[in-house]
Amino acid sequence: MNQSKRKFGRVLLVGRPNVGKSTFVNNLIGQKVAITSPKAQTTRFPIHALYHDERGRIIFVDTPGIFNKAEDALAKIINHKTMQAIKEAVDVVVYMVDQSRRRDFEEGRVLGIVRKIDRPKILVINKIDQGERYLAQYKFLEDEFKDVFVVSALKHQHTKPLMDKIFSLLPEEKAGDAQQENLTVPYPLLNLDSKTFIAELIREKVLLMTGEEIPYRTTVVVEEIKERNDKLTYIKAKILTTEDRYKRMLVGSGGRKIKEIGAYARKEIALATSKKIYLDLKVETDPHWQETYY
């Protein structure tokens, strides 16, 4: 490739959910712009993250993951989201797909939905690090896509060719591209401002750290935040249930479980910020909140 020609371009992110896409993007850029947990809705809308180099600039747009079945309200807003983010100017497609988990429907759905996409698609073989448990179920798919890499987004492990192969397919960068995708900001998301950006690191905190059941029915909203000094930032936040029984969950026999929560959130907080933080967190039921948030 001609190294003195900058390429631009956006390439679009689809697969199952838990797949691996955002962790991906999160080692690909060098910090975190998605949160990940090994549970299902962990991204719940589309996140633009910008990905720069002496080659060019590449704005990744990582979709929530497609179900197959969408049990209820939330999966259905989630996949509806997914299925505009597909309908987007694109320039590069990446399927990926988890090879540390049995080929379904699921991924028959996927797969039908990528196919229909015309631009250039490169199929991603993920979680090669947990050794080859299913990869032969997944081997049919070579011979429909010209391009395929077999990694660890994870581990980070043979993600510069598939770089290099991103960026062969992207076209030229023109003038006026930065400004028309306002990549003037200094962040890599593009899409998130800081109120959204919080608020999905505490809901990973509660994802990672409820049982099977809570996290979906859980959003948080982030309400203030105020800089109270040079030296702390406070931030308001809520964490929001559907039912009275899961509020008490979260908020455990005398606070425990809502402090754990907290202390986790603000020192990822902290680190992502480079800020110290007050958290002021609560827990407040809302059966509705499904609809008002999403």
Ligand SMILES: Nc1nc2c(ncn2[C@@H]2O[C@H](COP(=O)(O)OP(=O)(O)OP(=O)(O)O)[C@@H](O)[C@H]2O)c(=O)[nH]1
The other form holds:
Amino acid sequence: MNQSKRKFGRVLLVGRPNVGKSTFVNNLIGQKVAITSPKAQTTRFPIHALYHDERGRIIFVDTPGIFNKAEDALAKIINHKTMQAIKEAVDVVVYMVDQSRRRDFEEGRVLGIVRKIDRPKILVINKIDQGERYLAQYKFLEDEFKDVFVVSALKHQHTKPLMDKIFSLLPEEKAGDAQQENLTVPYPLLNLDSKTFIAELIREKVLLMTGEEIPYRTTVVVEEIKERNDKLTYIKAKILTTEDRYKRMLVGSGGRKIKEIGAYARKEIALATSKKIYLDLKVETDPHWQETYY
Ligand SMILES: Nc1nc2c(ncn2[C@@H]2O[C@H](COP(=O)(O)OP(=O)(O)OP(=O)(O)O)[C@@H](O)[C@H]2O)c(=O)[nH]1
Ligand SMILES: [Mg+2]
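For comparison with the form predicted on its own, would you give the structure of this protein in the form predicted in complex with the ligand?
Expanding to the full complex; the earlier chain stays at the top.
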């Protein structure tokens, strides 16, 4: 029997905020590479993550959800980063929609952007585990996209035929591809250093543990990672927020909130690094963090 050649390529994931792009990549890779949350703007910059199986290797480019109205400075920057990622060379585009939400103007805008990308495209209709909600509103897209898959990224349902399709569209791996893409690291997250990744894990806890407003006014910066000994790692990090009133909410009465966020983050960092973690976490007000860090 003919042994088929291994495949290699880049797959771009695009869609509105919150449709489940990052959840899809994490569950596929079997490891958290991108943080997820029910809040929009969870992903703030493109994440490059490596998937591999016996058929070959794929670099998934998970992008921040595209906003219809990018009113504040951060939303503008985030949208811009996605638009840049879209312009980079990819082999396949996965356009993800969320059938648990109505189709609206924002979806129309994303569709307009997707239409202009001149690459093979796959439509992925996500969150089918919630039952058919607004599935009918997305059906018209089936005329435009030859390949349509209805999946649950969260529950890993119907993703196998989707992966078969993606592999069928990818080119064969050429000698030198791995070097060119810097794939010599045995780690799936390709474009974040450990400080940035740990900051993301802490930011995820902020997203999950605070109310509506705070996540969009907040970022996390890891200042120091020090191996104290074989077992213990010391991490110094700060949560930056634009106003004192948000700082007060993040600290909580008697420091309860920041302690909760810290404890939750510490557990996950310990799990991810297989080390005991001492997390030194503070909250600071910095009205200009968006200009400094994004
Ligand atoms: N029920 C259900 N929920 C899902 C599914 N996929 C994702 N979610 C949830 O939807 C929310 C958003 O998921 P994310 O993966 O962060 O979405 P995203 O598209 O990466 O969002 P942005 O980074 O903001 O663009 C999270 O609460 C996920 O748990 C799914 O298949 N079914
Ligand atoms: Mg995301």
